[in-house]
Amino acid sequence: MILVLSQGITREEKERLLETLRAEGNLIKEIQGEEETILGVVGKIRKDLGYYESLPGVAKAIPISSPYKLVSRQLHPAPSTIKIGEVAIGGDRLVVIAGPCGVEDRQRTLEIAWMVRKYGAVLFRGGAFKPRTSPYSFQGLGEEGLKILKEVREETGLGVVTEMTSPSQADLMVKYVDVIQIGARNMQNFELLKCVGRIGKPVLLKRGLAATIEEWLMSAEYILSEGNDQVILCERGIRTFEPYTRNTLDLTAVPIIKKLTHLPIIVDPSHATGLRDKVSPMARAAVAAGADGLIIEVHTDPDKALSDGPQSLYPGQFEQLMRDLYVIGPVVGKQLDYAYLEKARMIRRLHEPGAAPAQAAYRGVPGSWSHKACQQFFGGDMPLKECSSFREVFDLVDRGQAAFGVLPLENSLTGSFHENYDLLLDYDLQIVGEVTLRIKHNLIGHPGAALEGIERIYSHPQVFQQCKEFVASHPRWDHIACRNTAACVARIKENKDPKEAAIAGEEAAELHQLAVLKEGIEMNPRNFTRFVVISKNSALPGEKNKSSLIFSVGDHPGALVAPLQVFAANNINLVKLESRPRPDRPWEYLFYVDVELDMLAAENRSLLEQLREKTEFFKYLGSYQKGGAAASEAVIGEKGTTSAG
């Protein structure tokens, strides 16, 4: 049963309501939403919801109709992220686990783990004690196997996640590990799950070798009963009748959990297929089902492996899929980041005592996708600054008040945003990262509204010309502009009426409890926006392959060819080249350069003073490491606006 409390409800009133729930032995949880607290209550209803309505301080009760109540969405709304150190499943960041089926020896295993980090893995996999079907199997290390584990966490950083198989080995999983996982063959382990479900630390439960997805979701509902609501789902396969796989993946359970849970999922590609040609394909086709993550073995030397070899990737398959997932990422909303940890550390050293204000800047309010950009870029850890214009956001970092600012420089539609490019040239700060955001534009209204009705719409100038041929199908509405897409939501949830919609983002829909009317309405489905990340003093760990530069050359013949004849002569590629009007200067202009090199890299730095000689201005904005979605640029290239070879 759901609860929802009255907006005026005492202190008093509210005691007195969980005294009343908690004598009849219910399970409480209270989830403060935007307009509204409700109370999870969870046991056996003695009383009819008329009872409880009449309650001091209960505006409404509501029955919860699916047999899991904790695990659903009608109690718990709002998707949860589940935090792993400083890691986050769940969130807008996908999440890799790999390492090897067993803990064979020390040395191989911190082998395979520094291996997996550097590729992009966030998280190590790595069983201690295996279940196996056959008694005379490898079955693990046993606490020796713990050590080991605990030793790659503090060599490398990498939380570690093993499986349990007996209540017995509570003690060991608290003292070495960071995520306990239940296998396939526990998932009805009923007493194992309430015994997981008491350690308290986060879970990975697999599905069943033959489970549905309601006792699946039961299993999780026994672990959250014991008051533990830290649980990772995990899509493994089930077994069918097919012999040409191990076992078949259900790929539609993936949506399926999105929509009747809360909880989070991943899905492991290695078990599901049991074949190593089978993995790579399967793991892009969970994250382009919307998966939150993914568990991969990987082995240095698969045909030696003690466990599971032939489903083990070799590392440049890991490496290849790794990179695969980088540029998937961005077309579904999600981003694979290479240094999630170590930019997860810079941002608590930020945050010690001491240490200058930490936050990020942007312009727009939460839904935004100047807001997304920052969540899929520093993670839920970094506090956000909300800003009115450009300006204010270059101004605070640039006064130290911020850290970090994200702006959107360019868009594969409509092209560059050159304020932020004046902007760059009026303040001493430097571009230190980038992310690639898809840009899927909806119609967002009223929930019953139809199209046929909508007289106005709102949105940002630039998401009119990003959706001008639906716009242009219905001449009769009114444009109004707005300064960004959040803000029009905002805005006609305000006004109540259904004459009214936005073109914005489903997350801004989702925020505002809005409904989406038309869903894709951009010009082009391949529609990106690379954001930047600015910052006066602090750099940005992570691998250096792009550099920006702003120049200017004199009037006369091949004056632009002696600058880029630098790069030619290199070997460098260009990935834009864009000419812009000088503010200060009338008919004179700037060149925007974009180019796949490190120029502060010690080998390059040569390359710089030539610029300079080259040119009458010049203006080094920064090197960083390319955001996801080659695909993006691919995008601009084949337009012909900013690709220049």
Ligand code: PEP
The other form holds:
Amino acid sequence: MILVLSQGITREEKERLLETLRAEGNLIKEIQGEEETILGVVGKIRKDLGYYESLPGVAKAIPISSPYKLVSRQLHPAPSTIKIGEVAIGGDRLVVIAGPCGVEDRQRTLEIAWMVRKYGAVLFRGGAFKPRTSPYSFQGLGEEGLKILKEVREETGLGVVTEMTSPSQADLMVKYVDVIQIGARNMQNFELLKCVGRIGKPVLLKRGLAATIEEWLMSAEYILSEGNDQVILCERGIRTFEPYTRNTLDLTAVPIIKKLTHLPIIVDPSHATGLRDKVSPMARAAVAAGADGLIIEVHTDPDKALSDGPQSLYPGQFEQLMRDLYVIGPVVGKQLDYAYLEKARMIRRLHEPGAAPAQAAYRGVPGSWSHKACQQFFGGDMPLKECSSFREVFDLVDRGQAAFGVLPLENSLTGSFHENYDLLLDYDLQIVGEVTLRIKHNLIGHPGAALEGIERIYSHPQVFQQCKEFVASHPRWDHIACRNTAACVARIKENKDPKEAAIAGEEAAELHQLAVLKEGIEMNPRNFTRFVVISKNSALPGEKNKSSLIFSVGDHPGALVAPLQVFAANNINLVKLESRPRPDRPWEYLFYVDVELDMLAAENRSLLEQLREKTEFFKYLGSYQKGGAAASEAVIGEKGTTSAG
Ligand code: PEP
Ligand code: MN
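In place of the form predicted on its own, output the structure of the form predicted together with phosphoenolpyruvate (PEP).
Up next: the whole complex, starting with the chain shown before.
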């Protein structure tokens, strides 16, 4: 049962209420929502709802219709993220867990760990207690294997995931591992579930070989009911009549789980297929279906692996898969971040005395695209500072009041955000990072409102442009411009007028509990916005492979060719060239240039000098790692390979 508390509940009333509920033997979970506080009350509810509604401080009592309570979305509407050190599963960034099926020997395990880390895995997997179908197969190294996993964590910084097969291993798990895996064969081993519930470490709960989704969620409920909320579900294929693959991957489970529970879900395409060449296609499909991450078996010499070699990827295949996920991520609103762990460490260092205030400034409010860009770039651990204008973002970074600023610079349908280019000219700050978001706009209105009843729509002027065709098809609507999309949604929420709607991203609708009246109304679904991260002097980790420049040239024949020849002669790829009138000098132009190169690398410094000589005005804006590729930047080829275009 869910109890919605009255707005004006006093402390005494709340304490008395909790006492009454506990005395009945219920488990109580308090959830602070945006607008109200609710209590999840789980137990044998003995009285009717009317009784609970009559208790002082209770506004409403709602039954939870499903047999699982603590894991249900009804009780906990916002998605949960599970933290494993600096890794968050369930947030805006894809999490890939990789490693061998079983821990074999120290050297091999470390070799695999460094390899998967290099290609973007952020957690390491490897079994030390292997539940094998045959008692004669490799059973794992036991504690010896756990010691090797601990060494992997210490050497590579990767958190480790391993399977626990018996409650007798509890102390070892506490001592050595970061995430405890409950394997498919043990999904309904209730003593084991209760045990990991009490241990309190994050649990990766695999779906049983023949378990229904409801049975799987009931198993998760066992763990939560012991007080451990940190459960990650893992779809790993189920037994069907099809013998071609080891199991049948039930990808439908992903959207179903997303609807039924707040817990994150990852997919294991290795055990689901059992066939190496089927792993990558199913991994890509899992991400497209909305999975929060993947767990994949990878080995440096799969042919010699002691278990599950035939389904383990070769390093090159894993590298390729990660490149594909890097491209697919933004299409479904997520990012694969190659500098995930390094960034997390950098954010931690910012909290040390003497560092610039550890916050990133952005223009907008939660639910806006800029807010999403911040979360996708930095993850959830970076404190964010809302600003009301782009200039304010620049000011805060310039004055050292924010270590970073996040700004939209270019949209694939409507072009540059010139205001930000002008501000980049005015301020002496550097571009240090980039992140690309797919922008999917929706018409958002009040729940139950119909499209036909809308009279007035709110959005940002650029967004009206991006949805030009849809907007033009409703000529009678009034258009009201707002500073950012999330603010528009907040406004219609406040106005409570079903005749009003706003154009914004899905997150804004979720945040304000409004409804999507029409999805995907942008002119072209290939609508991407490139955001840049600016800073005064805080560097970001990651390989730098792109630089931005602004220059102007004199008014004589061949003036523009001269600097461009520097790029051509040095075989440098130009990825952007745009001219724009100089705000201070009529009929003179500035050229904005992006190149695929780290211009500050020692071997390229002379290029900066050559460019300065060949231009009248020259400003170097910074070098950074190219952000999550947009579909236009890379394509997935026939064999599932990615090529930069
Ligand atoms: C494993 O992850 O190595 C494993 C044994 O998985 P499952 O329990 O899904 O078969
Ligand atoms: Mn395995």
